[in-house]
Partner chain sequence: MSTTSTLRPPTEHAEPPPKRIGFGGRLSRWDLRLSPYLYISPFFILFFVTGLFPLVYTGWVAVHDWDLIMGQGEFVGAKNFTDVLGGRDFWNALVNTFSIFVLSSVPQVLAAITIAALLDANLRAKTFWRMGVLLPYVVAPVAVALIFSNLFADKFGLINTLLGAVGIDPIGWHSQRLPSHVAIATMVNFRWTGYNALIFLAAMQAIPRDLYEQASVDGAGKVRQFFSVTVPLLRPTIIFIVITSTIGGLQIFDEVRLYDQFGRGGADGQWQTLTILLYEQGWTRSNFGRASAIAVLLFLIIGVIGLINYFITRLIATSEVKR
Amino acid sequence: MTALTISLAACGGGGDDEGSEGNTNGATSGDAGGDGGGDPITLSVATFNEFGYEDLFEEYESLHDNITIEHVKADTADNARDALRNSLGADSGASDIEAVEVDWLVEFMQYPDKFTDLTDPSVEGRWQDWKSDAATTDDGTLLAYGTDNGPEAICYRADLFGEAGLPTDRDEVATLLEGDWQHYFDVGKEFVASSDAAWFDSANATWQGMINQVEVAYQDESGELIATTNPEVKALYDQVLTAAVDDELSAGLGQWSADWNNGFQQSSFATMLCPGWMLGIVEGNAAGIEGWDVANVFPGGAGNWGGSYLTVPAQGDNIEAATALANWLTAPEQQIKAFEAKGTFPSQVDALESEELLSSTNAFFNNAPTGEIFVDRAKAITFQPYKGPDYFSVNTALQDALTRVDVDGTDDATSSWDKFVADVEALG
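Atomic structure of the above chain by itself (the form predicted in complex with the partner chain):
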C-alpha cells in the first residue's frame, strides 16, 4: 500500500495541497460508490470531443479532498478508440475511466474481462432500457455507465436563411423542413439557388443521420456482413451523394478536418445535423458568429447519433474510486449540468422528466429552448438500430467512400462504391 501511495504521489506530481495526513476520517461520505477517502488519489478520465465535464471535475474535487482528476481529452472519437484498444492490448496505459462511443461499444463488449463489472444497486433503472442493455453482457454484467444520447435536431443559420428568403423563426423552420430526406434536400436546392453558402457541411455528417435510421445496416445479428448487398445502404449512399455533389448542396468539408472547423467561421454552410453533443462543438468552432439556431425537426422523423458511455478498465489501480466517480458523473443531476455546459443530452430516465432540463436554454443558439427541443427529439425516436462488432470499421470505410466523392473529388459515386466493396471484403 505504501509503495502504491508513493508511486501515485510521484505520478500526480504532488498535486494535492492538503497532504495525506488528517484526511483519514474521510470527509466525504454518502456517495454510492463509497471511496475510502484518505490517501491522495489521482484519477485520469479519458474523453473525446466535448463531454461538458470540466466544471463537474472541479466540483468532484472540492467534494473529495483526496482526489485529483486528470482529464485526457482526445480530439476525435476515432483517436480515443485507437488509444483504448492499444492500452487494452498492452494491459497498461488506460485511464482510470475511459469514455466509449456507442458505435464502437459493441466491439469492446467482446472483451468483458478487460473491464470492471459496474453492476451496482444504485444504478438500477437509471437509464433508458436500450441504453443500459447495450452495455450489458449476455450474463447480465453491466460494463459501462451511459452518459449522453444523441437525439438529433437541425442546427441552422437564421441570418443566411433570411438572406436567401427562407423563414428564420425556429418554429417556421421546423415546419418548413418537416418531411423525409428528399424534402430536406429539395429545400436545400431552393436555398443554394439564392445563396453563396452550401446547404449542409458534408456528406459524411449527413450520412450519420441517415444511416442511424436504418434498423439493420451493415451487419445482421448472426454477424454476417451485409453492408455491400443491403439495398437500403446503397440507396442512401446514392441519395446523399446526388444531393451533395450533383445538386451541389454540400460545402464539401470533411467532418472534423481543419477546413471543417474553419468552415464555421467562413459561413460556408447553412444547416447541419445536430445531435445534442454537437451544440458544444458548433459553439466552439463558430465562436463570434451570430445567427445559429436550432429547429425542432429532423428529416425522416427522428434519429440518434452517437452518445457515449463511461467504462472502468480492469487494469486500473484505483478501480473503486474510479467506479464511484463514473457513477457520480453519470447520475441524472450531473448529466443535466453537462447538458447545460455542452449540450450533451442525458440518457438518464429521471433527467428526461426533470424541470431543470426542460427549462434549459442555450444562449449561443439564440436562446433556443434546447432542453425542450431535445426532449421532444428523444421522444420521437422509435427504435435503436442494431450495430454489430464490425459496425465502426464498415462505417469508416463508407465514410471514406463518401469523402472520396464529396470532399476529395478523386472518384465518382460508382468507382468509390467499388472501392468500398473491396475495403469491406478486406475486413474479413
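Could the form predicted alone be given as well, to go with the form predicted in complex with the partner chain?
What comes next is one chain alone, with no partners or other molecules.
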C-alpha cells in the first residue's frame, strides 16, 4: 500500500460551498442537463473490478454531443483506494467521478469538504435506507450515490451434494441450510464424511459473510478500536477456524489466489458464499464444470458483501456535469442494464421491483432464477454494519490471521490471534 498522504483534519458538516455550486439540483435519470452549457468537455470516471458501465458510457455520450467519457479502471479495488487517497491528499489528480467501495467509504467520509454535496430532490428515496444512510453525514449531506449491493446467497455443487447423499434441488438445499453458522458447519461435517471435497473454499472467504453480520465489529463510532477486545469478533474467529481446521471443512484455498482459481476446476469444495457479483467470477473460474447452482438462503439470515458508490471530488473542473452523469448512472434503469452486463446487483428500490430484474435467470447455475433469489436476499438485509475509518486495515489484518492458520499452516489459532492483536495495536 502506498504511503498515507491524506493529512487533513476531519471536518464536520457538508461539502464546501465552492465545490457545491455546480450541483444539478433537479437533474433526473433522463435529464440532458449538466452538460457544461454545450462546450466540449471530457469527464473522467475512475472505477475498479466490474461496474458494467462500458455500454452506458457510450449511451450517455450519444445523448450529449459535447461530452466524452474517459474510463480510468484500476486493476484492483485496493489500488483504486490508494490512488484516491493520494489525489485527495494532493488536492489534484482525482477523476471527475470516483468510485468508492463500501469497506473504505467511511474512511473518506472523514473528509466531506473534499467531495461535492450530491443532495438532490431527484434522488430522494432512490436507495434502500441503509445504503444511502452510509453515505450521508450527520448533518444530512449526501456524499455518494449508491451503485450496487452484494446480497449473499449460497452457491453449491448439486452433483457433489447428490454423491454425498444430500438434497440437490435448490429449494430443498435452501431448507437444508436454513439456520445459523453452526448449522451450516454441521451440515458441512455431514458432507465431508461422505465426500473427498471440502465444504467451503477458505476461512477468510467465509469470514466475510460472518463479520458483515456484526453491527459494530472493529471500531465504534467514537473512533476507538475494539477489534481485539470485542468478544463477538473473537468468538467468530474461533468458530470459523474450528470449522476450517479442526473439522476439516475448508479447502484451504486463499481467496483470489491462483490455487483458489484452480480449485473450481478441481472440484475442491462444494459450497461458497455468493454475493451477486460473485456469480460471474464462479462462472469464469468453473468454465466447463457442470453442477453449480445457487440456493436462496444464507447462514444467520442475510448479509451484504461489497457494493460501491460514486463520488464527485470537489477538486474537479466539471462538477455540474460530473454530478449529472453520476446521477444518471445510478438511476434504477441504468443499474439494471449494469446488472445485465456484469451481474452487479442494483441497490435502487425501484430496480428491486422491476419485472426485468425479477425474471432474470442464469443458465450456468442450472437456470436458477437469480433475479428473484437476489431480490429476496437483498430485502432480507436490515442493516449495514458500522465500518469505521480503520475497517479496511483491521479486516485485512484479520484476514491475514485466518490465512496463516487455514492456508499457510504457519500458526495455530492462538499464535495467529496474538499477531493480529499486535497488528491492530500498530495502527495506533
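Positions refer to the first chain, counted from 1. The structure displayed is predicted, hence computed values, not measured ones. Think of the rigid core as the biggest set of C-alphas that the two forms share within 1.5 Å after superposition.
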Next on the checklist: Is the shift of Glu70 between these two forms large enough to count as movement, that is, does its C-alpha move by 2 Å or more after the core is superposed?
Outcome noted: yes
